[in-house]
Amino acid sequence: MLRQWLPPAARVLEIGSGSGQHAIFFARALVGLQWQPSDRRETLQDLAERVALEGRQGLALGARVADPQELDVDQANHWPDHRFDAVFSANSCHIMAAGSVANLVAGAAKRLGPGGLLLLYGPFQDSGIHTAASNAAFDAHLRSLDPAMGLRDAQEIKRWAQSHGLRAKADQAMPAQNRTLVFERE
């Protein structure tokens, strides 16, 4: 999925790296990829252990997985100071509060150079309408666990992105009723 979007030897910041599975997978598949995993403090130790265990061998030519960095999208001082070719986040928007998703979009926009990409993967709704019954059930389950969680509206995310100089480039259907929303820095 990322191969079609990323430039060669891309520098990618991942938001909400969790177990590190995406960092390892993509660094093994994409030549020259420079992947910066990040997550909140409470998951950083497990992420660092996975990267240390699996993130140094078997990588594609020239690919590198950096040491994980603490990043809370709601804390402006947690964001790295340098630019990235892309900011990627998978399956995180629906577990964040809506305000945190808006902060993710705003923070990503500041870290992308012209032509840089924000890629958001996961289940989304459109104008308040679920795209599948399974997504509606998942949304209800998340909200029963925590009212701040739930599937985010792709149209609202597109408006947030546009307000930060990110143009909607693609809305790609993915397996299991997921999508990848792609935005480009103008």
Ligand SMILES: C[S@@+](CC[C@H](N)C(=O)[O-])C[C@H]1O[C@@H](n2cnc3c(N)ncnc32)[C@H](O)[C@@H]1O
The other form holds:
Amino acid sequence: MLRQWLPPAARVLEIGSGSGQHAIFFARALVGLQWQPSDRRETLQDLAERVALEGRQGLALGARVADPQELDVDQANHWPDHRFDAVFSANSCHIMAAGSVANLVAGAAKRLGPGGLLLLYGPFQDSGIHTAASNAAFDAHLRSLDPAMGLRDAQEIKRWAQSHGLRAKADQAMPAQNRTLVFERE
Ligand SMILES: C[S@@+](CC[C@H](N)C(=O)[O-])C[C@H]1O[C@@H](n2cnc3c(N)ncnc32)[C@H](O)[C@@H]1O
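Switch from the form predicted on its own to the form predicted in complex with this ligand and give that structure.
The next block holds the full complex; its first chain is the one shown before.
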């Protein structure tokens, strides 16, 4: 999924890495990949253990998974100072409150140089309409757990991105009614 988008030996910041499954998966597959996992404090220990167990060997040539760093998108001082080729986040937009997704987009835009990419993977709705019954059911389930959670609107994310200099580049259908939204820094 990422191979087609990333430059060789890409430096990637991942937001909301969770168990670290994507960090390990992509670092095993992509030569030279430099992956920075991150998440909120409460998830950091499990994430660090997974990276220590699986992220130090068996990786693609030259690939590296850095020690996970604490990053809550709502905390301006958590964001790294330096630039990345891409910011990636999977299955996090429907867990974060809508305002946090806006902060994710704004924070990512500042860490990308021209041509840098923001990639958001997961289920999304469009202009308030669900693209599948399974996504509508998932959205209702999330909102019943916490009204702040729920599937985000891809069109709204595109507007936020545009306001931060991120041009909508692709909207790729993925298995199980997921999508990858790809934005490019102008
Ligand atoms: C459903 S998990 C997805 C984990 C992983 N990316 C995956 O696809 O398996 C959602 C993740 O979003 C993270 N998250 C929620 N709110 C966040 C915030 N404000 N800043 C950063 N990460 C956040 C959670 O800690 C959690 O790891």
